[in-house]
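Given next, in structure tokens, is a single chain: the form predicted on its own.
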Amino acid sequence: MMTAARFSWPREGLVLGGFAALVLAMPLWLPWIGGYEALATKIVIWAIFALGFDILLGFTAYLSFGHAAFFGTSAYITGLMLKHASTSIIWALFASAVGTLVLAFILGGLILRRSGIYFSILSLAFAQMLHAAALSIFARWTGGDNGLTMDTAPELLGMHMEGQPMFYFAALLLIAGFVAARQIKRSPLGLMLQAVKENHMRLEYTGVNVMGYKIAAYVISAVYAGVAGSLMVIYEPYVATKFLNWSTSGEVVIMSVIGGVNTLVGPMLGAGFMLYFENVVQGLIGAQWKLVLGLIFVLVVIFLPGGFVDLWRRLRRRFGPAPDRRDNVPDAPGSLLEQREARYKAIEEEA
């Protein structure tokens, strides 16, 4: 029988506590370091979109270059609902989430039918010919090269959506989805899908339903990356063609290479920086930001591999208190193998 991980709510509280407080403060905060508060509304988007990216790439090793399929989509379908249906954004998030999770099923079914570079080109594929499609067969729709553009006003129950409403719904939306993202990881859905990353076909020959792990996470991360394209076009009435480009999906695999895979907190952090690297450091370094920051990326998959995270944990353990009795010692040999043996023998209990 597969056992959940180890679950303190002192110390639970006090994380999502301290999360919570850092982004409703974020208004605040952010000028003092020369952001502003319409740029807080985008990082708060953003980082649900690379939480949501973290579930499918940290959980199960899926590199997907097509995520903005399922943002682009979202954003289409609450434009498209804002512009002709209603001004409330709930129809328009409603139907965005339909849409979102048919996306998400009919193309989870099909390419995850293939693993590594496989699965990436393919998720590739679908969203660029999604991005073609609307910019051609669907211009009449989506307006084409110049976007779908929209002069209503969203609202939610009579308020309006803009400034400060804006922000603190979105970032709402970003602690609740933390709060689920954590108790995916460590509930037995969780501990399955970490058992498809190390080993997936092992899985399957004790009768696991793999695929079925493998099309949750995707449509769990799909739904997730819905929910920032809706919040994008509620945020600013205009669906942008870039939207469906690979050029989205590119940004939040920086960003979650940059905050740091598989931790939550890093991709997160990852978005951060890159929109406060677009919208304030331009301005100070110019025209060149953009070499800057690859140059950044190179450096930090280079030397730290595991993003930002990994160098607040080399800190932590070089400056911060010594490490208890049970981090002194070393793993025996063979120990790392028996804890996966013994992982697998309780999977294969349970199947």
The other form holds:
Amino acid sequence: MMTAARFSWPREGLVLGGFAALVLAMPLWLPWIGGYEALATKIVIWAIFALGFDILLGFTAYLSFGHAAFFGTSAYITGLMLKHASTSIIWALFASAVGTLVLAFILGGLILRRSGIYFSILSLAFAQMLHAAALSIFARWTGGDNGLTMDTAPELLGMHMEGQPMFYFAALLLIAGFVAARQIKRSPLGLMLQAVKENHMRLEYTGVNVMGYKIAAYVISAVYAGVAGSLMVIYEPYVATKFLNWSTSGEVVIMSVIGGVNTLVGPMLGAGFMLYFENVVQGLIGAQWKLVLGLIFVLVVIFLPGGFVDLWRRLRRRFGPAPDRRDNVPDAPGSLLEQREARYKAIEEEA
Amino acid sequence: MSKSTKTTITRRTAIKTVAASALAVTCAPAFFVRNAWAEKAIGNFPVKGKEVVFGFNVPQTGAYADEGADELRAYKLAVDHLNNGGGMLGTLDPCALDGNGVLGKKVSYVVGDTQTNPDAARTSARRMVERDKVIMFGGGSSSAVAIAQQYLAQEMGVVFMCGLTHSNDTTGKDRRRYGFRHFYNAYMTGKALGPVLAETYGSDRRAFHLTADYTWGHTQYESIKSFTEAEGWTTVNNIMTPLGNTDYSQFLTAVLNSDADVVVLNHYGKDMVNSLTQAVQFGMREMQKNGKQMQVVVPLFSRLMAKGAGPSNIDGVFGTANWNWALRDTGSQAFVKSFEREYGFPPSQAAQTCYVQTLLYADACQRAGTFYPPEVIKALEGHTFTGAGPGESFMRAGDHQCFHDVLVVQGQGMAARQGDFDFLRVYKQVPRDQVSYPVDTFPGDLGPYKPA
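Mind pulling up the form predicted together with the partner chain next to the form predicted on its own we just looked at?
Every chain and every other molecule in the complex is listed next, the one we just looked at coming first.
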């Protein structure tokens, strides 16, 4: 495994340490650019959602247009738990994680049989069915269009979860989620998922249980979405019906695309950008902010198809040090293959 | 410290003195500053600096963006009047405001976009509360948005003055101590409209309802149904139509196939424009049913909707409104004049309610002598005032619903129109007493004065 060969703990530690520092210090640096604590918390929560989404879209290239199903369902479960059962968030988080898992297995088993556009449409359809159900047959529990309102103060081991404690709780979950996602990406599972993306047919012919891997990716990504949905309600004890709506699914897709799919960092960057724009820049631009945002999407998609992360790569390619040896490209000059051939040649010559 | 031997202050006395004065200095505010014991920080109280900030959270995008734009115009006008005098400051009675800011502080404001979406509205409101340090926020269309913000207001200890919200729930089951509504509600619409409909169309009518499928639609349907049935009408059927629907032909066909002779459209905004226009295209306004002329009723009417549907379609159609710019009372006229001077056209009812709320809040602060939210809330609760529209208005303490005269309006046809904005004719000004209802009609709990 070439990627595994390049892995080193000092480098990994640097990446994770830098990431953790950036996230944990967000309440300090965000106000410099017009942000505020509540925005930092929301960015972190959406970053978890986007990070999980990248495990599905980035790794396997399965574009789910219905991830709101997990975000929203988990939000409702958390809301109902906090409202009726206990104000402790441990039970709420646990219940919504279980709920999301069950839902993900059921939905995954049903819709992962199709791929491409059919998968997208199916995921959208199921999510919208849940949305419609929350508004109609479950309206007695979900509060229908008014959303689920409650008067609770969620707490963790007696600590009231709001403001800074809430931010750091969410931030720690995000960092843990990031570590896990990087591990998954490097693991055999991650490589299998990349293989699914390359050519799932061929993989199937080699005897690999592709469905199992797809479900694994789907469920992992759903759990991330579920945790994000749950945190959203712990942070703001209110569940909007919008959490289940397709617009939420669409938002996370857009975040991923403008940030950079299959980079893990990209979607989180996208989430931060979207929320920053929606809440800070909006106040400066006024009523036309959506138009400007649309224009930015268009420009990003046309000129930076790889998202914001691509911008960084391009800058580095142009101005930075010489690029890394592309070990994983067999016929690149200086690749392992070439080195090996050179060695063979030397051995042959010696002989 | 000098080490002079002449001084009689020993180290012990020095320490005692320092300790005593430290204690005195720390506790002094508790004795000398008014209400210092009572007024702990709540929300963004105490207000620091020479300015006090209001937050205006209106739909700038989405289905109700037109209303939002008009609300914002009214808010800007209200801030101008609070700082410089004018408008209803001269007519509101009692009025502690002097056109020189609030409690000696100039009023500034920040604006947010609710996107007609409860979640976005809460995020935007949080920005105003946390970053911009607003002492109160207001605005919004759609009841779901208002209710979501009301809960946030209670959580954060910042007063929220609801904008355009007509659902019974806002001051019913979802009433909050930190939320106030000046706008009327669906129940009051039913109470005002029922008798007028029975007088005009007779008491043996059979009504078919088409209802927007969300909270506001549901509560309005319930209210209209019970008040028309009290007048002797029969409710034939009700169909819930999806929000944002564009084609109503299947529902209207069901109306035609029934024996109903009145169709009630519990729709708002573009939905109402579409359903009414299509009902007219179906010939419903010329049709005879049960030997009677068929009628269309739109319980919640607004100028923007009337304009969208067109004068010929709305001619003679009954509905209700919170307020209309053509009202002749001094308060309304003062507002309309200053609004027209500023923007060149008359304000909508959304603008009026937002304007009045802002003044009400500012006046309550002035009367309470503090921005301390519990005191301001107490000053608003049970407050009676005139000069902010027709007749006397009363902000009920039990559910924070404001009661005032409500209008039954009729669409104005092309022939009778006077000017470009004359879409609605005030048919009847229903007195406050006739639309009031007991506080326990809807169960609900306001919650505490101080957030946890």
